[in-house]
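The data below hold one chain only, encoded as structure tokens and taken in the form predicted on its own.
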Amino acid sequence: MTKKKSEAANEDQTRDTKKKSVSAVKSSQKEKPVLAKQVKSSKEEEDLLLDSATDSDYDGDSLSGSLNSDDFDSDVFDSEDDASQKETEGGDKDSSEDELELHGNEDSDDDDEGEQVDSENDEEDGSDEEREVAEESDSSEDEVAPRNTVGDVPLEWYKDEKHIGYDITGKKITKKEKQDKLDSFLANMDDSKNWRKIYDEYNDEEVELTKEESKLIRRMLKGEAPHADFDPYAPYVDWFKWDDAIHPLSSAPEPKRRFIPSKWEAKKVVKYVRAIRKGLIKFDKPEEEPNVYLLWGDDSASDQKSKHLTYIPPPKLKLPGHEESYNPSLEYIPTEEEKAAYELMYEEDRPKFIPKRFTSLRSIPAYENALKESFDRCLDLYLCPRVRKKRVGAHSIINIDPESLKPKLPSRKDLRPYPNSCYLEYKGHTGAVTSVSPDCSGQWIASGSADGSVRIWEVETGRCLKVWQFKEAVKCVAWNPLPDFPILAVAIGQDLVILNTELGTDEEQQKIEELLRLGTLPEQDEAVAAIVSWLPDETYGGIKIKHFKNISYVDWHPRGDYLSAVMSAGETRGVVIHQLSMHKTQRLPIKMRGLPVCTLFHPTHRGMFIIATKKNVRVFNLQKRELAIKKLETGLREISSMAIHPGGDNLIVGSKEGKMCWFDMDLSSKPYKTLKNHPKDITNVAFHRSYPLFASCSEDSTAYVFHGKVYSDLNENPLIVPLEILRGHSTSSNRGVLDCKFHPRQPWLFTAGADSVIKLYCH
């Protein structure tokens, strides 16, 4: 029994070994065709790559790591795809043949058991070798090249170092030795897969692109989507449901009612509020300004000054225009007449820059005033005050309404009456009317013209009553201020003619004839005789007083007996005073300084005489025969005219630069107010005898009327308000209005123009 059991066990073992050997043989036979397929496919790939390398045109500049669109040729990929298809077909055929062979081997293995035992031993040895190879392959996959972990650090920092970065363990990654260009070129020529290799500068290695990556690059170079599965022309899916849609879609912003506040932010706000209430969060308290102030001065006068000087910015210069170009347009270049007019101007009024034209930049000369301007600039910096004025307002910013800076003046309606419109014109002169003078009654007005005629007009009708014709131009006319003596003083060249107007009563005419009759003349001093000579006027029956220079201005004393004559070229002998009743002439007992322009007798103080030179105004007392008791500094370039207020305490002075100065002689020797109104020379100024009005006329063909009220209270300054600009005269020979006088009783103004017209302006 035991023998039988042992034999049965042996038979079972032999059967098991047979089955194992058969399965091992089958597996080995199946692995053989797979290996054959791999070898075959690798050979075909190498052949295709060699063919593509030989067929493609080689460019000498293409090295490893450079990719061009020509490298990714569609023919290469098509050949690769065809080769892969052939491999799959050949693999299927081989697999079918191997299966047939395996079936035949199974039959042969069943018949021969000895061969099965030998193959079994051989297969066990082979399986051990395959396990060792598998273990080696697993360990080789773990051995990956160290990767660079420097992040976004620029690789230029490692340009001079021996390493290119650090791996994940912190060890340095050394740079590979670079091959010679010739060696790298030959190696690239021998390598058929060189067109697939890219140099990774970050890890200092060459990377070979796979087929899938090369296909992606080829599609991107063609401008297609990287993935072949992407459909750029997918059908449009309309997400909006148009069924039962009445109104169109709106692009209006979302309303506030749809806003959902954040719960987290609400909790955060509540948390901050509780912290503030508990005192956990504290805020800085505002600094309280001290209530201490200087009792006897402001902060600017305090001793606490800064260590450094305050910065004063320089004034901004005007940007250059077209006229400052080296080759400006012809419209900017002045003509010869304009240049001659510039030379006649004063230096202050002359334009600082006159455009010139040059053909090129090389022909431009050096700047003439460079040294002078640099010196003036340094002088300005030297004389500039180093303390900035303190500004008014909060935070050192001027916070003042500009309207509040304007003086509060009364309305013009409240200051009526004053002349504002032309009422009448007196025409008859053929030349420029140089002077006008109304009589004390206001019924008549006398005028003198450059045509040598003197006319008397009726004020209300404009009728010319009488005409005297002289050989020379009339410079000035002045009517006697006394109503009983209607005589007229006329300045013609070097002669001063006293004319009888024959307008008074018979008794008045007898007095005038006796006054104008020259009998035995008193003896004159030699100095006076050299200046003046009294002669009878045979032509018109008056008196002719001949001077040694041309007379420019005549003025009567308020009492009507004395008459002053001004000769501008007479220098120290330029002012003389004639006494009509005594037929006598007196020189001033004082020494004058400067060329005289005009004179005035004081309306209230006896013996006070005012002389205006080109620069200053001096007040003399003729009775005391002393030096000037007062000198008024005008600050003007050249005085042209002067007028005194009927009260005698205020004086206005006109200049040839368009400025007018108001002097309060009891207050100061400097102007109380300077008015800049006219753009051209002021020819004359005048006060009204009874109304608070004064006026000025200019060569710009305009006359300005002002309200000038003088208060009896010495603590209150005079009120000056501009009222009206009177226009109507036309310019002739670059001259406008030459004289202006107020009517003695009405608020009317007479103006004499260079256009040979006299105008009467009324309210």
The other form holds:
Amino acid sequence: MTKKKSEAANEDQTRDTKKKSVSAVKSSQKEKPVLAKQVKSSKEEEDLLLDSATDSDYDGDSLSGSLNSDDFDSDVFDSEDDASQKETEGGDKDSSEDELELHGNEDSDDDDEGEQVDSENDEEDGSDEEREVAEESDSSEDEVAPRNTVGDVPLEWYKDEKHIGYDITGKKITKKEKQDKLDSFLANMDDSKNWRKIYDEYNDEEVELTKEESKLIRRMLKGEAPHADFDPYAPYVDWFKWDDAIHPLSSAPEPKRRFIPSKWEAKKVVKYVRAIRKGLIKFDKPEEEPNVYLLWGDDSASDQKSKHLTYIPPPKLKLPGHEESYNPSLEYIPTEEEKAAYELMYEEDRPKFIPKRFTSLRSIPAYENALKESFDRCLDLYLCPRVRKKRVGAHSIINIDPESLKPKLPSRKDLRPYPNSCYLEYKGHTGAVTSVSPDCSGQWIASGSADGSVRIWEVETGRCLKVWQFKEAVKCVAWNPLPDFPILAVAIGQDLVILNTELGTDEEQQKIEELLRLGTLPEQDEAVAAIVSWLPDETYGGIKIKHFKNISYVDWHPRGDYLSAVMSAGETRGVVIHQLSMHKTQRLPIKMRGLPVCTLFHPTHRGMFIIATKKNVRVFNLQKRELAIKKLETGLREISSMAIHPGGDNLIVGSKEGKMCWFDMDLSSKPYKTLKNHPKDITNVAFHRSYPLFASCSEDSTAYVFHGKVYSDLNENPLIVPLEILRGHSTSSNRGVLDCKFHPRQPWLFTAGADSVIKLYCH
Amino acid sequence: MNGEGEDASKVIHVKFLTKLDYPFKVPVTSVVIPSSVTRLGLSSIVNSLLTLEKPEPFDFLIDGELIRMSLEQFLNAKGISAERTLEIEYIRAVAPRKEEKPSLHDDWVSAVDGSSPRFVLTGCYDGLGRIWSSPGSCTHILEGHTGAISSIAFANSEGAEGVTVATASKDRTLRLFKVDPAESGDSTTRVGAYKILCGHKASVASVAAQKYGSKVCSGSWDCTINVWDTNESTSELSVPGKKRKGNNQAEEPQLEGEAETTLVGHTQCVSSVVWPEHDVIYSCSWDHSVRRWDVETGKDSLNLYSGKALNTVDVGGEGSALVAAGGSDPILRVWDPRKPGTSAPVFQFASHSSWISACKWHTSSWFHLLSASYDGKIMLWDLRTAWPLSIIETHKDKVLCADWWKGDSVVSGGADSNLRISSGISIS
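Alright, leaving the form predicted on its own aside, put up the form predicted together with the partner chain.
Complete assembly follows, chain above in first position.
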């Protein structure tokens, strides 16, 4: 039995089924020969059909038992419907697969089996026998009928017999007597064709394979197609002409099953209907929940979403104290009267626990409220379950009213009086007014200008009372803080001039004249003498103190005897302190770093001296001659001015970048508040002596007025409220307001402008 | 004037009444006028009724209120029915009709007093006081002060042998001058003080004299009010120019007076004092208060708080009891101290644009007062309306002082160094 054929049969059968399905022609065993005869006209078709005919045969014989009864069965099932046919076709395929396995596994049994099955086939379809033999005459092998007719029985049965079976005539086939092994081996060795010989157990003979057969076996071992000329990859040619086939391939009348409703289908439908009625078949698939969620949704609701319970810790209870001891001290035990009083109380007011005394642990009874309390606890849990408090965090900040985050500042109306409108102007200077200073009574104000003049004005009317003319621009004027000592300190270039304003009473004038008369000067330190010299001022009869560098700032001690002068270019020798009564000058006992900008005497503490350098502010104690007591870190680029609160604990510092820092010197060395208001340099800052006001003036031609209340309560931070922007000055040569000072008694502000006007802003 | 019959609903029957005499009296008959007329329209109606040679401006009062808007608006605002005949009283408008020639000084005129109809007193920043009998003619110069005069007042304008003038100066003294008005000739006489009142420790800001008495009081920058005696015949020693070398040229012996009483209570400069009654002094101060002092006891019996530094105070009006004061803001305030339990001003006049430097009640009228301001304006006020009656804008600079003179003129001095007199103000 050749594998080639069975292979081809397989292939063809699949082709066949395809044909069947397409043309809806049922292929039956009996129809095939008819068909072959019909279509013999075309050569190719003939070959094909021959093939198909043979294939069906080999189909049959390759298959064993009921499986190969496919074609036969199909007849039987013809009366049945198409579905069954399909099934059998499916089975057909399966069986062919089986067959393949069979071939692959057993080589030796192949021939015998095939022959045997052939014979069976012969018996079954006798009518086809002749045609098959005639057509398949190309294979000589198949013509030889097997000798043994015993069938497919185990040969063991004949193990002890002398015969091996029966031939076709019914005679015993006797076994050949066994050769001696040595002989047979020798014989084999002699025979060159021995390797081709195979012992056929079934027929008890030796078969010699032909060359073709051995080649075939070799190919099969390699896994190739058994036939050498079989091309498994031949291009598929669809021989059938579909176009002009108006008539069905088969002229057989349509079977009856085509017209009548299918019983099988009806059965199937009934089955399905029942299943649907019972609910075993469901048509609607359950809708899946959308697998999306709000990415930016409110997280606060996520607690509710999470299925599991989150643990919320119980509130912490107070630890038991002495009174809850079983044997507390006597003072914890309430007296009889107290107990009676408890009885009279409402239950809510009554103390939860009344201490009792027991002599020993053993005598303590069971807690009588245990059951009741656990019940209450359950009720509590039921009625008010623990709730996680929502924290005001960064993520929930959206829910906060932004208004509530603003600091609560009092209204401006409540902070009156403060300067807000300008009613008076003091005109007369011809250059920028660089500095103003009101006298302590508030009746006069002195001003110094870049035109070299110092003027005294009457505050009330704006009349200029006195003018002193100097050769150089006036840098700074400062009125002596003592009311009975109306003298002015004026910084002009390198000179510090003390001017007598002649405003005091006669006695005061005498004192001043005495003071300003330079008698024999006391001995000065050599180091001091090198930088400072005291001279009488010829022109105005005052004192002229000549310095070695230009003076930029002058400040009086609150007691009026000392005054400090700042020389920015003087570096370490930049600050000197003059004592007017002694006509003496001192250098700072402390070594100083940085360029000094301005200095302040502490208003309340006598020896305290504050120096602002470009970057920092240092507080010294002059009496102790120590290093700086305090260093304030401003963080500013360049300090331009500073002022101290009359209380002495708060300091404001103005800078050239327009920032103003408020220092609470008791609080920290860092600014308590930094105010960035001015777009340009701050030129000066000022505190009011009695009202809670402070101000800053700037090169942008404005002055800002702030409410700055310092509380005597040390726990309360100063309250700073911006109040008013005072405009009115015009910019002149890129400079704005150069100085601002408060009136000593009224809530009024003087501003000195580069436009040579002094303005008074009143409330 | 509009045609009468254009809209019957906008027509009012009015009757013009007046207390004025013959040439300004109209016949008492009802007149129909449109309701849209203003004061100007009413004034021209009255003028046409009077057929005067020269038109005369009038002001009109309905129920004691001056009309400062159209008649219809006024009636609506006051809720007066326009159905019945309206009685409108008219008075001659309070406005200066004549501007006298200015009297030039050497320096700013800081003080003026017009309480005597015969003279006008002026104090000047050059330290001299001047007596003017008429515009442009200075009869006397009062010399002696070494500082600017800040205030000047008649201490005794009706004296037999002459008038007594008190001056206050920024040189911390007050001086008393005796001037005989009879001796004034064509040339100005220079007069020296007969008495110097020393005692203030700082500039004297204001002086006021007792009416029908011999005392003056002064307010000063040393926060006190001193009361001085002006009499010559005191037991005080004559100390002629003992300390004051500059005054040696004064020939007559000078008396130095000391304060009789010192009223202490103000905490800042006493900027103005008035002495309206025999022993009551009113004062105002930069400490924002107006106080009433009892001279006998030296205690303050009234303390009005204004909230602003005050420059000037005057007492007058109804029953000479209303207090008007102005200061470091443009609002002139009037208090009625008789009203119990309140210290809020009853009137506030806010037409000025700068500090108020002076305010004076009219001596005879209960309603009129003037105010002078640093904005260069003098305003005449009537308590019956919130608008100024008239604005005198003759000064070119700050007005520092102003006063009524002769009942129908306003004298004022200012930073333009002029004394200006606006006359012809008819106040009935």
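Here the structure is a predicted model, which means the values were calculated and not measured. Positions refer to the first chain, counted from 1. Between two forms, the rigid core is defined as the largest C-alpha subset superposing within 1.5 Å.
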item: Did I198 shift 2 Å or more between the two forms, C-alpha, core superposed; value: yes
